[in-house]
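Taking the form predicted alone, here's one chain by itself in structure tokens.
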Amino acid sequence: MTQRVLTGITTTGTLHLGNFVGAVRPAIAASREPGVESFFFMADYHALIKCDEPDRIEASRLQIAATWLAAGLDTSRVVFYRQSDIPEIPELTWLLTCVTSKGQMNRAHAYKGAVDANVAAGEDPDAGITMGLYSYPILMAADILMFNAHRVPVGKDQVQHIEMARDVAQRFNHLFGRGQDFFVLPEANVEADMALLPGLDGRKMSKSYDNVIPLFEGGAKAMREAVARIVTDSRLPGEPKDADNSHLVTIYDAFATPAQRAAFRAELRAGLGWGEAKQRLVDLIEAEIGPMRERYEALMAHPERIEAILQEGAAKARALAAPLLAQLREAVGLRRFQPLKAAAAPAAKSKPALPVFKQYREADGKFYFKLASAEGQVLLQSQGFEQGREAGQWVARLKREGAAALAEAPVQRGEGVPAEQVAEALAALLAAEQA
């Protein structure tokens, strides 16, 4: 069975050396699989929720694309594409919109954590928070419904936001498949072992701490002068270094053969300066980044190659995408006029859906379970437990006992919930198991 995987790049900057180390590189691996259809795209309508800036979301939108295809895209595999030139996927995100629970989105962290930060510093709650902010889970779950994407790589901090959209895509399913489902259930594809690049002074590489060693901006010099700030300790040439423990030597390891890594490693410990160590890694990174520096330049200097390119990725994500969203509009209601079917006759009562349990595991490792209602609106949160057992015990004794294990159930109830609703949902449960 063939894999759809999905990555979205936000258009707000260029990207640098560790950008490409711990995303570009891997997911252009990754492309080339048997197997696996591959869709890239570029996240504009994601940027304007971040940046109020159109000059420079339009650079970046350039140079991020110029950047993908320097590095290897094979856009004759892989579906590439501008979120923006593709009308399907606003128009999906206000169809999940509107299957949404408010109460999940106030539990999403990018809204709760500027919730935090505002009430820390004696704001208002909701102070410079757009909609834009607090409803783009519900973008990202369109731009993954869209294509029915089975794997979307993330961070850690993004397992919350597919969990979300495998929520709304229940849900719409529910409430409009009559039996079909219209979305495949997305999974997180966490990265346990990324690579991520230390910056110049050993900190996690990136642009907030102005430590990053860029990747095709400002040329060959650029990176060069930047791989000439790098902090090595004070040993001179001749005294031994301690190449274990080298941010140098990491970012050297990310780009070596595992002999050329033995063989650095080898020189250092002899006394190798950090001077000509630093020679050593430029060469290294130029020897790869150097003939995709050539072909990003050749991009840039003709955009409209670029947007050739963007537009024949956009008619294959189009050729997706269209037909669903047809299949959707007709779901929901929006169809073309035609006479209408006389009333059927009422129908046998069928019985009502139950209430579920569902239980996962979150970014802080933790796991987790809620008491959903048919209709999506959480009834019950659990803490968070260590072992998924001790989430599963508490699932079967509150299915067992009802609303009689309350009390000492460590769940709260969802937001606006009454204790009545939790006890009807556990009782239609409880009566479900006894049938």
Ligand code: TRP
Second form
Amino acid sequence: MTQRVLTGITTTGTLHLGNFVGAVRPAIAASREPGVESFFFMADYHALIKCDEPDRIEASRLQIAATWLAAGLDTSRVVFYRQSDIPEIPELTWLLTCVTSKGQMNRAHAYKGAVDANVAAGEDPDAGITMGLYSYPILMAADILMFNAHRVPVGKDQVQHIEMARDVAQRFNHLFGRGQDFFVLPEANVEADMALLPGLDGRKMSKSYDNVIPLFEGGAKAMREAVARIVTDSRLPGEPKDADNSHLVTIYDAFATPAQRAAFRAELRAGLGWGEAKQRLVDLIEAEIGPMRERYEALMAHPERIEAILQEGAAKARALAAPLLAQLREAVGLRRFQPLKAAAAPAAKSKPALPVFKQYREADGKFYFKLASAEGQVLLQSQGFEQGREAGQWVARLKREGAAALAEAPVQRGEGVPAEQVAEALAALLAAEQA
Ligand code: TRP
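For comparison with the form predicted alone, please write out the form predicted in complex with the ligand.
Everything in the complex follows now, all chains and molecules, and the chain you saw is the first one.
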């Protein structure tokens, strides 16, 4: 069975070279592995928790989308979307919120850290803390559970969130599943050797240390200027360098082949000057990043292209999210009101009758299908097809994708039939298929 791997990217700020080496590049490489179905999304609802400046929110999600695309994310292979384009996610967040214990949220690191900082500063424990920050882990659980991700690659600081997602998934399955599991229990993938790129001063590269090499921003010039500021020892050209204890070499390694690494070390030991070494580093980085930066700039000049890509991604994501959410609504009791059935037999009660697709040929020689409720009401009526096969393919697709396929399907709703009723009927078929 294919493994679903899901990666969320909080859209605040822009990315630096350390993010590229530690997160973007390995995630894109992993998405190309066979047997993996990858989901990448921009956690822009999460960004709202940390930032109340609309222009910065807008700029960051655009820049980060462009960065991933420019870095080679293949959107024909992966599902790439914005969290805020999937209304099923906040809806699921609420269903999960209602089964999440408050005590567990009290123990969430981000919230606890903020409380501790307030207490240390002699403030009210909850000063400046929003419900967004408090509920952050539940929104994150919804991100993951909505797509039944098996694996979630994250940094160490996020492991607790994945555990919380597992807990809430289990509780929901137990409360409402009646033996059926709605949610896969996700696993955190903490890559032990998650490449940590040192910054200019040798500490971890991070905006908060002001030691970053920008990825695309500021162009090649900014890259060159940052590299020029990498701290080295004061050995002069001609003096042998200690190549194994230089973070400049560590940065070089992140872009070099094994042969290039060995050659660079040998040259440094033989006395290559640091100025010259920095020039080699710039050339090496530029060989990989330069073409990506060109794609980045081309994309940033056409936000509408990025928009179109993300809309496609949202459609793919919703095709999966909508049927699951329909099932969940049903499970918790948010159901449509139906006419009471005349004293149904107990057996019928435990197994509700399903709607059916019917295919047939009319006097005009064309092939048709319709979806009828268990009570015989026509929910969907197709147009006529020249080929019976075409009708069959549409039926198969509607069964497979549920309501998400409706926008494209050549069908009309039965008279007076509301859209939700059709969506529910399709979800019920899907659920029966999966059971
Ligand atoms: N909280 C994650 C971070 O700050 C971002 C994120 C949001 C996420 N939703 C997610 C990561 C779901 C993985 C899965 O890095």
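Just so you know, these numbers come straight off a predicted model, no measurement behind them. Residue numbers count along the first chain shown, from 1. Rigid core (definition): largest C-alpha set, two forms, superposition within 1.5 Å.
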Exercise. For Gln421, is the C-alpha shift between the two forms 2 Å or more after core superposition?
Worked result: yes
